[in-house]
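A single chain comes next, written as structure tokens; it is the form predicted alone.
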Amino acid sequence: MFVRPDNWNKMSPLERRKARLDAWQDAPVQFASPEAEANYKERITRLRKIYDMQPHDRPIADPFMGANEYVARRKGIQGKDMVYNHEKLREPLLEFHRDFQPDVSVGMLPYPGKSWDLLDFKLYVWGGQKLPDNLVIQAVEGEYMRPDEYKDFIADPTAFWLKQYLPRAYSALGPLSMLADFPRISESVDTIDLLVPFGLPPFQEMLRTMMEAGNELMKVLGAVGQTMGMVTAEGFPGMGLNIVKTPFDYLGDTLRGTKGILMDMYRRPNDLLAACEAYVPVLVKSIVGASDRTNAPAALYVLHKGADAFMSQEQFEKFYWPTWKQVMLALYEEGITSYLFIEGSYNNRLENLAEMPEKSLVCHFDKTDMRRVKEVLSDKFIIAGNVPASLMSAGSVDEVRAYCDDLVGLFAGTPAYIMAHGCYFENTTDEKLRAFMDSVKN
């Protein structure tokens, strides 16, 4: 947990954001070894130092937003033990840190299996449910917010997302819809209104799932928790990372579905940017709540509909764009940087990149041309990516070691580079993720 200084309301931003970062660099871990605590703060120190944008001996290679996956298949773990089998990627995972001595750990994505059964999730289907057993998870749109439900969720979004939201995620989950108007409870009568769903077998069903479904999520986080403090003690650091999305794609993704949204931008676009607006304190709240609970000093984003092929510029800085910086903005005042995981190409958003002050962005990209975002953005944030999934699965070893030596050579004389991978894959050798983590060695 972080603990604000007694003088934060007295420090600036970057003096914000140096205190998360020295909490999370001097967290005490339970060494496995001498040689381990060594290795560690090697990694580290190199890791803050980037960061920070500081000298530094090498860039690192982060393999996580790319290989997590590969880490368990190249063990034979299919996708539905990912889901439901944690203590068996286990040893897969150690063994892949052993092997290889990464520069900073790549985690394991707990997917609650047994607790999505329980609650009867809608928002995906996965291996060992609907899916085979050797795939992991699909995301399946729908609509969960209907076009004449704006007001509501403009109103109230967390009361939307409580009574109306959740019930229509979660199958199980649909006696929410009974509770009571919370605002509104204020005198002693409006105890009636408060406890009468506690009191009905539907609610009280309700919560003997939910309370079932907790048990088995506890499960799932005691095992990857104790794995991951395993690869801590051998000498792995992990960037503390909690996973947000922006308000445009909060709506898109999980309210509203793709097509809805797409339709709301000129069927509703007074509704939609009142709804992206409402989101905004909400956002903040959650996201700086997380960061205290957990340490973590970045909030990573997973950019879905902002990226060049899905909308125009003039969309982008209508609908996506001034509430997304409004809240990158307000985490850069807690001293919390946002990490970007820039999925497509952004190459015309880079400009609007640069309108954010320095050092409160992490840039990783997917298919942005390099030598541009060197060019606009490279003196100012740290620059992460863009190794593409397509080559660390069908290509060569040479060709994935030659497309790492160039993205090496651009960013030599830039402050802060990560190599990193442009996104996900499920599938490649060790040898060519190999060539990827020693291309910053040579």
Given for the second form:
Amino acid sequence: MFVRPDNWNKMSPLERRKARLDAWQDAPVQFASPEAEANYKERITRLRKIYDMQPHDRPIADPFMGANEYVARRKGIQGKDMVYNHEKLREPLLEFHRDFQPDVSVGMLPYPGKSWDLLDFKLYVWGGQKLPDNLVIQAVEGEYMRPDEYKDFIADPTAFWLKQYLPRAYSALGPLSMLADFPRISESVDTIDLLVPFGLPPFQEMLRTMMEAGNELMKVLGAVGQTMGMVTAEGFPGMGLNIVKTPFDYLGDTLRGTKGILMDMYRRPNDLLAACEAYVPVLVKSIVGASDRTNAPAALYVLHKGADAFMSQEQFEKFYWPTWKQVMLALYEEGITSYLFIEGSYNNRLENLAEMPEKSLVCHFDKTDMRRVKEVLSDKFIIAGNVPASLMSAGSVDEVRAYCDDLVGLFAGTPAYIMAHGCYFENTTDEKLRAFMDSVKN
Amino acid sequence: MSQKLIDAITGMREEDALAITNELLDSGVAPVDILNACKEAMEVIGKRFESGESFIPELMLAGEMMSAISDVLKPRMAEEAATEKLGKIVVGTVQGDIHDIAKDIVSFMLDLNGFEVTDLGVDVPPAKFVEAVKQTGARIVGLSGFLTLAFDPMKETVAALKSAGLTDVKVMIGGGQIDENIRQYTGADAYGKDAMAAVAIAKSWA
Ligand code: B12
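Would you mind generating the form predicted in complex with its partner chain now that we have the form predicted alone?
Below is the entire complex, every chain and molecule, led by the chain shown above.
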């Protein structure tokens, strides 16, 4: 929980950022040993200097975005276990941290398989359900908002989500469509409209299912929370991130589908722009709330459909960038750093990112030309990336090391660089992962 | 008159393109001539994609316009006149992978550049590639994949073609995390960075 200091309203964005980073850095931890405590302090101090873009002894290597599956798989954990058997991941995760001593912890994603089963979740398939046991989860694209429903979304995104989207995304939540239109609950008799669904058997059945799914979720969160607590206690800080996406990607990934949204740029550009606009206040409020609750100093964007291949620069600047920038600027005002996980290549967009204020971003690249990144962005923002998954999967130890050495050399004179992968991978070897992690140390 | 159609298609005016097609038909223009105008328009769009002026949305929309127009034309046309093709290619996204946007673009560009493309869709098992190559007599296979999990199915597909005796068939691969490392790993003959590379490689093999 982040508690705002009394003079919050008088603080500048960078002062607020400092307050959030202080709270994250000073959060109390029950350490497993004095040695763990010393290691944690050393790590989080270095990490803080990176966040602050202040001089520090060496870059850090963060295996989280690349190796999080491998960490479990190297001990024989299957995809299915990551969705259903969260306790099983504890030992492999602890062992990994003990053996590899990473600069930042490798988190574990709490996929709630049993809750998904209960709710009949449609957006994904997963190991032990429709996917083979060795796989984790896979998104299945669909059209969850018809073109004629843009107007509903624009008028009231939350109501659309509650009454139209959720019933489609989770079969068990169908009865949510019976809910009242809340802003009309006003006069004495309106209580009737508010309550009627709650008196009806299908709705009650849904509520019971939701409670059961909630109970299952709590077990998962308990198991994962305990594991991550132990990892922290043994001396490994995390980056402190909450996940978010851009307005365009929420609409494209979840509501309209890739093809749908790309066609909408021609078929209904005004609807699309209005829907992106409608998203801005919703996202800002939600991320500020999450950052306060979790005491995390940064928001992690997984970036999908604004990459070079997806649209022209003109389209990017019309449809993708403006509302995304508004969200990032609003978060910046609130002292929250935007951590961008930039999938694919972003060679054409670097100048757009450069418009953002200093220290507002961590830019983590996949296929982008890191030489241009250095030139255009490295004096303003923290840079991370971009060791290829192909190299981790099929390259040699020497090739991995050479690639990493090149990156360390490239960013040697810049304020803050994080060695990281461009994309995750299932398979590599311990030797290659060590080569990656050692590259920042000597 | 057919210049109007070309302009509508290349100008991404979907409704106009369909309306003009109907006007042309009503005024007695032969369906074959309309189809030729469409092909000319597609070439313009293909060139713009190559030069980085057009992107996925334009290719998708062009594809949509083409299929809407051919729905109108087909019932009115005798057998489509056979055109000289550069060669046959079998294309697909490999087993376990369902990313098809890039593969569709690769198919589109190969087709535009004179190849006869058999597109097997997504999540295609090795045996299906083998079967399609045998059936079509294609001498080139294009494998697309975006997942790290696609590396092994690609390798298996290359091996399956070899062990089916199709040793003179050349395989090119591409997509997201695919690069020269993965070409070596899978034993494919070439790796292509984008759809333009796919065309260049295929032409060099045709
Ligand atoms: C869009 C997308 C999706 C969409 C796909 C929609 C569709 N109908 O295709 C959806 C949402 C369905 C999806 C699902 C998943 N995805 Co996805 N997806 C992407 C994304 C954002 C873009 C891919 C894309 O289409 N790019 C556009 C193309 C046109 O760009 P391009 O690569 O430049 O295209 C050229 C080349 O690739 C080349 N090319 C392509 N094929 C071929 C073939 C030949 C022969 C040649 C020569 C050239 C060639 O030519 C193309 C045209 O010029 C990427 C991230 C990224 N930016 O790469 C992740 C990404 C590929 N996805 C990923 C993942 C993990 C998944 C899921 C597992 C997600 C999940 N956890 O649910 C599922 C898997 C589903 C499955 N079984 O395949 C990961 C893969 C990571 C990994 N280690 O494997 C990526 C890299 C994201 C990430 N960074 O984590 N995804």
